[in-house]
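In C-alpha cells, the next block holds one chain alone, the form predicted on its own.
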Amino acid sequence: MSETTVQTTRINKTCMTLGGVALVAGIILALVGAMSGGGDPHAFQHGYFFGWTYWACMAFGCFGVSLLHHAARGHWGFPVVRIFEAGGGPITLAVFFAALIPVIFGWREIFYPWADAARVAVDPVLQHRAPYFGGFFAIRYVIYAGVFILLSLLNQNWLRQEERTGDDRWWKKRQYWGGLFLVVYVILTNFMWTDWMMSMYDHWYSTIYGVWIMVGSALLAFAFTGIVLGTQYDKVPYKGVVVPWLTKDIGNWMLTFTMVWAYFSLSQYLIIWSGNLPEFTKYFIDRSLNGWIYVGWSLIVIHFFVPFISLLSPTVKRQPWRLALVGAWILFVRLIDVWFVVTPTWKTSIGINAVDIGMFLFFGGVWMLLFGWRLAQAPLITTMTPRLKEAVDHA
C-alpha cells in the first residue's frame, strides 16, 4: 500500500468515525427531545428541517464550488477538487434530496401556508400563488434532483477519465461545459431555496433570497476545504502541494464569500426597511422579538467582522493552521446564521432544544459518513492529471 493510500485511508477513517459518533448521538438526542415534548407538537419536524438545511447547504455548496472550479479553470481548484466532489457528489446529493421527501410530501401542511386549504380559502395572496405551488411544487423538486445529480455524475465521470488516462481532452470538456452547468446551477438553486425555505412565509418574499443562501453554502464549502488543507498540509498526499499561494487563494475565496454574504444581508435588510411595508417587514420583525435581535446583532460581529478582519491578513491565509482555525470559526457561525434564518419562522422563543441539536448531529453524521466513504473511492491527488503539476508549480 502506497504512502498516499495510507494517508487517504487515515482521513477516510477519521471522517467516518466522527460521522458515526455524531449519527448515534444525534439519534439519541432527537428521540429524547421528541419524547419530552416541550410544548411544540411539531418539534421533531422543525428540528429535522433545521438539521437538514445546514448540511444540505454544505452538500450543495461543495457541488456548486466544484462547478465553479470547472468553469473558472483556476489553479486553486486542481489540488482540492476531490474534496468538493466527495462533499457534494451525486450520491451525497441523492441522499439529501431523498431526506427532504418527508417535508415535501409528508409534512407539507406543517411548513407551508400555501398547503393549508383553510388558509388559502381566506387569503387572496395565497390564492394567487396557488397555481405556482400545488402539484408543480413536487415537479420542480424532481427537476432539481434530476438535474443536479446528472451534472454531478457527468463531471465525476469526466474527472475519473482524466485521472485514469491523463488525457487533457477530459479537462477541456469540463471547461467547455462548466460555464453552462454553473449558470444552470445558479438559476435552479435560486428557485430551489425559494420553494423550500422562503415559501414558508405566506406573504413575505425577497428576490435575492435564493442567491443569498447559495452564497452561504459556498462559504461553507470553502471553509471546510480550508480545514482539510490546514490539518493535512504536512502529510501525504498534500505535503508539498499545500503551498502559500494555494492557501492564499482558498482564503481569498472565503473572504470573498464572507463579503458577498454581508452585502446581500445588508442590502436585503435596507431595502425592506426603507420600503416599510407590513407584508415585507414581518420577516425581520419575527427576528427582532424575544431575544432573536441579539442573535442578529451578534452575526454582524461574528459572521462578518471576525472572519473579514482575519482573512485580510496575508499571514493567516499563508499559514495553513491559521486558515483552518478561521474555517472552523466560519462553520460555527454559519450554523448560527442558518438557525437564525430558519428557526424563527415557526418558533418565537430563542431557546434551542434537544431535537434541534440531535437532528443537526444526525445529518452531520450522515454527511461525514458519505464524505469519508466517497473520499476513499479515488485518490485525493493523482499525478495523471496534467494540470495538477502546473498548479503545484504555480507561484
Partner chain sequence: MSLIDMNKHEMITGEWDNRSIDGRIGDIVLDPNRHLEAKLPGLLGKLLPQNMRSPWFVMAGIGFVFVNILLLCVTILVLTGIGVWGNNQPVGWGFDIINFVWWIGIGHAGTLISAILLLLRNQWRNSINRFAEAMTIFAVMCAGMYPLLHTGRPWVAYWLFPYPNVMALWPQFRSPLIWDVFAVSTYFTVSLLFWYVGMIPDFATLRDRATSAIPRHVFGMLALGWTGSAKAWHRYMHASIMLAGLSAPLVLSVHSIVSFDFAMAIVPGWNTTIFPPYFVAGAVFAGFAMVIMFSIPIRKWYRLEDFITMKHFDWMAKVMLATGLIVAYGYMMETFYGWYSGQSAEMALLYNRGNLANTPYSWAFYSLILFNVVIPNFLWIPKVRQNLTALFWISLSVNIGMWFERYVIIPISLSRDYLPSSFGYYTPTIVDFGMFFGTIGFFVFMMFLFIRFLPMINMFEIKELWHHMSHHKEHGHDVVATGEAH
The other form holds:
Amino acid sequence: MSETTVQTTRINKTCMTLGGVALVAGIILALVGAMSGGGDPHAFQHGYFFGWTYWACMAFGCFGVSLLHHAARGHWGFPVVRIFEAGGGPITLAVFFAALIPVIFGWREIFYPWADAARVAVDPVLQHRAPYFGGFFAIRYVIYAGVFILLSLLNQNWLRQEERTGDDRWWKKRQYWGGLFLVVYVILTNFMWTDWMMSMYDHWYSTIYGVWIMVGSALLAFAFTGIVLGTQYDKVPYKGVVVPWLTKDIGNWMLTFTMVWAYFSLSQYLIIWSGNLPEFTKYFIDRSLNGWIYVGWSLIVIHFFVPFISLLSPTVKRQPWRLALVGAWILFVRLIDVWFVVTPTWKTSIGINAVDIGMFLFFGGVWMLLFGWRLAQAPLITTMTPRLKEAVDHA
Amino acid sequence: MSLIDMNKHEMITGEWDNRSIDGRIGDIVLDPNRHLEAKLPGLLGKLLPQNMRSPWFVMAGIGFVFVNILLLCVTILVLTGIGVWGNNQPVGWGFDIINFVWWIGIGHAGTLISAILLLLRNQWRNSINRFAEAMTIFAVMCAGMYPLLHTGRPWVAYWLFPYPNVMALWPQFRSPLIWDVFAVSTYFTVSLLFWYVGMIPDFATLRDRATSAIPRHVFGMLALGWTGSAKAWHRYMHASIMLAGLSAPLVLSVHSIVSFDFAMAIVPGWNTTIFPPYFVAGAVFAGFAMVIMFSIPIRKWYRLEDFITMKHFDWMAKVMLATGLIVAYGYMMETFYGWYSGQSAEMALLYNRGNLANTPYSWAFYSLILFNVVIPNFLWIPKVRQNLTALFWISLSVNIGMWFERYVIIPISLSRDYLPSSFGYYTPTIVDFGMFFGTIGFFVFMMFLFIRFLPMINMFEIKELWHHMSHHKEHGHDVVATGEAH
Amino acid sequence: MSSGRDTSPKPFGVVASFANPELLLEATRRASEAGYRRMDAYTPIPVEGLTDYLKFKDSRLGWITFLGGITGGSIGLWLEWWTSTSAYAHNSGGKPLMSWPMFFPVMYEATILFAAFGATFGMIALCGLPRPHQPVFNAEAMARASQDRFILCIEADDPNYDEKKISEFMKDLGAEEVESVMTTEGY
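For the form predicted in complex with its partner chain instead of the form predicted on its own, what are the coordinates?
Everything in the complex follows now, all chains and molecules, and the chain you saw is the first one.
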C-alpha cells in the first residue's frame, strides 16, 4: 500500500468518524425533538427541509465549482478538484435528490401554497401558476436529478480516465464541455430553487434568488476546501502541494464569493425595500418581525465584514491553518444565513428546536460519510501530473 | 504550432529590446510619419488624395465631421429646449437615457481589463489596458453629456451636487438619479487618475526620447519629474495595485447604480432584483465588443500584431461570450418571472415585447435577441474566435444588440404601463439621432487624438513583460506569463 | 538669487549605468554590503527586489489610502444624514428620513473616491513630485534611464562618499559608464 493510499485512508477515516457521530447524534436529537413536539405540528418536516437545504447547497456547490474549474481550467483547481468531486459527485447528488422525494411527493401541502386546493381556489396568481406546478413539478424534479447526475457522471468518468491513462484528451474534454455544462447547471439550479424554495411563497418572487443561493453554495464549497487544505497542508499527499499561491487562490475565491453574496443580498434588499410593493416586501417582513431582524442585521457583520476583512489580509491567505479558520467561520455563517432564508418562511417566531439541529447534523453526517467514502475512491491528488506539475511550478 | 503559440514565440525570440519597444510605440506619438505610413486598404485608399490616405486622417476626419453634427444638435437643443427630442409623456426617458446607459456600459471594459487583470497579475493584459482605459474616459464623457443636457439648462448642472446655496436646497439622496451623479463623477475621476498614473513612466520615456522642445516640455510637465527611482517605483506599484483594488468594486457599483435608476421605480419590467448583476454583465459585454472593434483595425494599421496578439482576441472573445451568456440568462429570468408573477402589468409587458403582430415595439425585442443572443453564440466555435473579420462583425452585432437592450427596457416599459388611457408611442427625432451619431463621432475623434498624442500601449509594462519572458527563456523555464490566459 | 541661500552647484553623487536589471541588482546588493546607505536606483521598469537591497521600506501609502476611504465614507454618510434629517428634512415616498439602505450607494462612492485620491496624491507626494527638474537629471546616463539603462546613484551625503573609490567600485561591478553629477546652478 503506497503512502498516498494510507493518507487517503486517514482522511477517509476522519470523515467517516465525524460523519458517523453526526449521523447518530442527529437521529437522536431529531427523534427527541419530534417527540417533544413544541408548538409546530410539522416540526419534523420543517427541520428535515432545513437540514437538507444546507447540505444540499454544499453538494450542489461542490458540483458547481467543479464545473467552474473544468470550464476555466484555472491552476487553482487541479490540486483540489478531487475534493469538489467527492463533495458533489454523482452518488452524493443522487442521495441528496433522493432525500427530497418525501418533500416532492409526500409533504407538498405542508410546504407549498400551490398544493393547497383551498388557497388556490381564492388566489388568481396561484391559479395562473397551476399548470407549472402539479404534475410538471414532479417531472422537473426528475429532469434536475437526471441531468445533474448524468453531467457529474460524465465528469467523474473523464477524470478517472485521465488518471488511468494520463491522456491529455480527457482534460481537454472536460474543459470543452465544461462551459456548456456550467450553463446548464446555472439554469437548472435557478429553476430548482424556484421550485423548492421560492414557491413556498404564494406571490413573492425575486429574479436574483436562484443565483443568490448558488453563490452561497459555491462559497460553502470553497470554504470547505479551505478547511481541508488548512488541516492537511503538512501531511501527505498535500504536503508540497498546498503552497502559498494555492491557499491564496482559494482564499481569493472565498473573498470573491463573499463579496458577490453581499452584493446580491444588498441589491435584492435595496430594490425590494425601495419598490415597497406588498407582494415583494412580504419576504422581508417575515424576516424582520419577532426578532428575526436581529439575525438579518448580524448577518451583515458576521457574513460579510468578518470574512471580508479577514480574507483581505495576505497573511490569512498565506497560512493554511488561518484559511481553515475562516473557512470554518464561513460554514457557520452560511448556516445562519440558510436558517434565515429557509425557516422564517413557515415559522414566525424566532427560535430553534432540537429537530432543526438534529436534521442538520443528520444530513451533515450523510454528506460527510459520502464525502469520506468517495474521497477514498481515487488518489487525493490527481496523478495526471503534467498539468498539476505546471500548476505547482507556477508558484 | 498553433497561431497563438506562434505569436508567443515571436514575442520571445523576435528582434526586441527595450529601445525597439519604445521606438515602436513611442514613435506613433513622437513621429507623425508613423501615421502617414499606415495605408487605408481598398477603394477608399485610392480615391483620396495622396496626403490624406492615412487611416488616421480619414478616421479623425470622419470623427470631426460628426463632432460638428453633435455641436449643431446641442446648440439647437440648448437654444430651443429639450422639446426637440422625442421624449414626451408617457415616454419621458428616450434616447438620452438609452445612450447614457449604452456609453457607460462601453466604458466598463477598460476599467475591468486594467483593474481586475492587474489584481490577477495577468501580465499579458499590458498591451490593451491603456487603450481600453482611454475608451473608458471618452465613453464616460459621451455618457455624461446626455443627463447634463437632459436637465435642459446644462449651465446650472452644478445644482446636482450638494453645496450650500441661498435656496437652502439639498439633493434628494433617496433618488437613484443622485446616486448616478455620485457614481458617474466618481467613476470618471477615478478612471482618469488611474489612466494618468499609469502613463507617468511612459511620459518620462517620451520626455527623454523627444527631439524637439515642445514635446519635451509638454511630456516633461506631464511626467511630473518622474525619475524611475526604485523608491518611487515601489510606491508607484503600491498605488497602482490599490487603485486597481478600488476600481474593480467601483465598476460593479457604477453599473449597478445605473440599473437602480430603473429597478428602484415600480414600472413593469424595471422593478426586478436581477437588474444589477445583469446590467454589469451587459456593460462588460458591450465594452469588450468595443475594445475588439477598435483594436482590430488599429492593430492592422499600426502593425501592432506582436503587441496585440491572437491570444488577446481569443481571451476577449471568451469574456464576451461569458458575459453574453449572463445577459441571455437575464432575459430568460425577466421573461420567466414575468410570467411567474401572475401580475397583469408584467404579463402585458411580455406581450408588448413578444407579440410581433399586435404591438409596436416587438421588432426591437427580436432584434435584441438576434444581435445579443443568437449571433454572439457563434463565439463558442474556436475558429470564429480566431477569425478577425468574424470577430469584428460579431462585436458590432453586440454593440447594436446592447443598444437595443436599453431600447427594449426603456420605451417599451414606459409607453405602456399601468394606465391604458395614457398609453403612447415614442418616436425619436432627427436631433436624437444627430446626437447619438454625434457622440459616436466624438468618441472616434477622441480615440484618434489619443492615438496621435499619447502612448496607446503601455511601454514600461511591455518592457517588463519582455524582460520577464526573455529572462524565463534564458533560464530554461516554461513561459507561463501568457499561459495563464485560459 | 537674493535669498542668501548658497545655490552654486555642489556634488550630487556618482551615477553608474548598467545594461540590465540583473547587473543592477547585483551592484546594489554589493554596494549595500559595502556599507553605502544614501543611494537610489533609476530604472525604466519596476525591478523586484531592489528596495530590499536599498533597505527601503514604507507602508505609509496604504494608511493614507485607508484614511482617505474612511474620511470619504464618513463625509458621505454625514452629508446624507444631516441634509435629509435636519437641513432639508421632508417626506419623500413615505420613506423614513434616515433611509439607511438608500444612503448606502453615495457613501460607497464617496469612500472609493477619497481612497483613490489618497492613493494617487499620496503616491505623488511621497515620491516628492511634481518636481520637473531634479539634480539627478544632470547625469548624461539619465536620458536613458527611462528607456533601457539601469542606473545606480550613490549620493554625496553618504558618510562613505568618495568619488574615486565609488567610480572604481562601480566599474568593477560591470557598469557601462560612471559619472559624477553636480546639482544644478540656482536650485
